[in-house]
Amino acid sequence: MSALKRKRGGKGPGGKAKKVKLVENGNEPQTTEMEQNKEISVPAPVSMGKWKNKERVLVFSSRGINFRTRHLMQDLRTMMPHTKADTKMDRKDKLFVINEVCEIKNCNKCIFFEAKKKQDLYMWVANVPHGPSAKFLVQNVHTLAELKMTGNCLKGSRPLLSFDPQFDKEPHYALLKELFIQTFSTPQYHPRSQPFVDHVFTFTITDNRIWFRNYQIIEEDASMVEIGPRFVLNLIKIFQGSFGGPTLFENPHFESPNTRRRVIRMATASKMREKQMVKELQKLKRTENKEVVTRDVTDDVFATPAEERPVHIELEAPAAKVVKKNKHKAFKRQRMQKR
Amino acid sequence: MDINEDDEQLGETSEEDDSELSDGELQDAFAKGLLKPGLNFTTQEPKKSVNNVEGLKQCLADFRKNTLPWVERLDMVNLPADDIVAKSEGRLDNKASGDINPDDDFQREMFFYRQAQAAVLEAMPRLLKLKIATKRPEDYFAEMAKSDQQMQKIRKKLIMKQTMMEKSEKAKKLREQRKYGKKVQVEVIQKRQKDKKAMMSAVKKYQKGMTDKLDFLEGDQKTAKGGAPAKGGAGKTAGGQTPDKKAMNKKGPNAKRKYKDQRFGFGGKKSGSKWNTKDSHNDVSGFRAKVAHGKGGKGGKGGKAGPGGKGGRGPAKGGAKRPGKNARKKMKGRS
């Protein structure tokens, strides 16, 4: 479908007529143009309504990220319609090249995945003019693609976002709330969403981190059923500006993934160093050569007041004793048996 | 390794000169119970991260659209909802994020379940008011976030996980069976060997001329038919009626076997049973000069001639003589 299509609510060459006959007869000029030009197209969701709220969030990140990290990023866009996605930035590019992309992209929101040494994942939420925009620590993440989630949704309903109410208590998080309902909310009616509510986005508060999930709703008596993705934010900084200006917030429980690895290795190392050190001092030990014990304290024990003695000497060899046993004498079992 | 953090005062000391803590303060301080064994490491002071609470309300009044109203926003704050589980076993539920410990899995995720439950239970009366379906109709097709392929493979799993239960399950009550079949068996085996010391005893008795009655050889019929005698027992019944009923059912060899002992014979000498002997050679009643020596016809030789054996046996078929081979050849050209 070409642009001027799609936006069938908005304005473009020649929209002010087009926008009345739709209103006035509902989805017949695109079937009789659909006649004229004698292709098939799927006729887009039908929404009675006008799509006022003209939110648009680009979802992109920068090079080097992982699989799972890319998984986590087109989940997003499946499940929010009002994405854009844009090429991946070069990391030598400066952050405040996004305003200048989200301005090229016609986006005033935008959700951008930073990787860092291959294995950390960072993720700014911006609010592109003016600010304030936050950057976070992604963690745990789990994507659609994983088979524990079993949940499924239309592509492109509306969600419901569930904050906790701990999102109420101060100011930082407050701030966060409104950042979070205005980039993840999809605007009613808007062309390529789905007139259904059936899924809800839910933001908990826990161990200072933000977790993020994503629930089918079944049954109108609220089971439920996980759909994903999941993720884990852990708060960094709160700018005011979108991607840079003065900080307004700064996590004081925020550790970054480096000094924590650090602190691991040193951890270890100094394991390491400690259990040598103590082999070397064995090994001293060991050659040290010992002191001979001349004298055993221990003696005394056996010191008895007995008088001396003089040591006798014998000098001749006992006279032998005179056997007078019967040689041939049975023993007495034999004898015993005789009788 | 202990990762000590040293006091405060401790702290100041190192920052004058880091690695050249004289030995005399290390000592005092040590006695003092600051330090502990272990390997030491000098703390940095906390940094101090901004919260600019101003700032932070006055970017949000900026940032806030109270324009839009709720439909389009659909957000909620919401308690979790109430843990039927928990309630159910008398525990506090703990209603504040707060409260859970991250690290249990179960409990974190059943957290979340129930916050997402609360607010689709509150949002449930609000939507309906807006007439805003979460329920597409039966005939309303659309992609779905999961392709089928995706989907397919979910119910796979899920399939896989009950039949691995059930299969376990199943072997489990199996090793239960077999644990108690055992016993059983045991128990057979003990009841059959004091019979039998029973019987001997008995049999010892009789030998002797203690008795001589001869009770002890029927017993178990007895027992069979009706009250059981003194040693009888349950046991002597299932052991004696065994036989008894073999001997009954049994109407000798199956027909196979019948069939094959009259056809090779069983039991006795084998070797040699089929040769000539003089009586067989002298036995000429077989012979018939017409059949002998080949002259039973031609067709006997044919194989597909006639059904005649070797020798001809059956009757020479002057029909079904071969044609000569001029004459074969021109049928030949024939059809």
Second form
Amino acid sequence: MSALKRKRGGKGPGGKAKKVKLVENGNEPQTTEMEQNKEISVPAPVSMGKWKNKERVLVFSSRGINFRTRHLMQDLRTMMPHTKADTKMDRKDKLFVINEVCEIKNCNKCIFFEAKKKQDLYMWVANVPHGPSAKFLVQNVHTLAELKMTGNCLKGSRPLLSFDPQFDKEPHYALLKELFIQTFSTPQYHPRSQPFVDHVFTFTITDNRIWFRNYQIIEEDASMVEIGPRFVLNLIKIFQGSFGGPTLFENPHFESPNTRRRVIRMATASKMREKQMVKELQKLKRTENKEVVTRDVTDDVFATPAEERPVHIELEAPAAKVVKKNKHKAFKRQRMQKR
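Write the structure block of the form predicted alone for the protein whose form predicted in complex with its partner chain appears above.
Below: the lone chain, stripped of partners and molecules.
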């Protein structure tokens, strides 16, 4: 890279930019008054293109995260051009060290992913250094490459933020809404951002959880298609300070993953104990002394009571039966004789 850097909205390092004129047969073209009147002058914006809202977000994690969390972090850095990265933090370090890291990186917002037991993922969203900060349990993570969606928004473009109406009804959700707006929205005229708005971040509250989705605006009639990533945030606590301090709100519906796994283990163990008891009862029945049955009980089924009849003895032979001839054959003979 050259030592002279070109500023946003400015000219090149050589001062004023030269205008290229088309020359025909060595003569410069003459512009008439009609052509000069057709030129349109676009007025400069009110802020003169200066970057005033200097929000910088530090996105990093602790050691022990899996590949899915690493890809999710990379997706957030891709979608948010005002983010910065840092090396993974050691698990032994306290969370207030993050404030010093943000100060070194010149960041005033932080998204920190904390991994525990190599299976639970927690996300901190904090305003550094004065707070507030919120701690979430991240569930149902699907990265941008994993979803294989059809959308393809411009890298570095500024997003629209869409919030559920429930964010304005309760005070702790209103605080989270302001925290999300300052963290996820790309500042206007940011040097690494693009002057386009072609995707939407949606935050929806369902089942006492915050569902994050990313949609691309593909048509002028505001038709959208999901492009990812997607994840669910289960709120745990909101603190007054940055990564600590007095608790402003605690979610009564939150159930820790350890408790949930313990309940599942206990249910599985109870089923196994029940199966073992059934097997033991069957084994006891087999080992019991069997009674020797000398008489078949089913013989009485065929014993039907009947009246005794006197025995009749025939002394004479029975009369011989007269065998009748076949009527059909006799009738046939008669017909033959008549012929």
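Superpose the two forms; the largest set of C-alphas matching within 1.5 Å is the rigid core. In this text, all values refer to a predicted model and were calculated from it rather than measured experimentally. Residue numbers count along the first chain shown, from 1.
Annotation for F302: C-alpha shift of 2 angstroms or more between the two forms, rigid core superposed.
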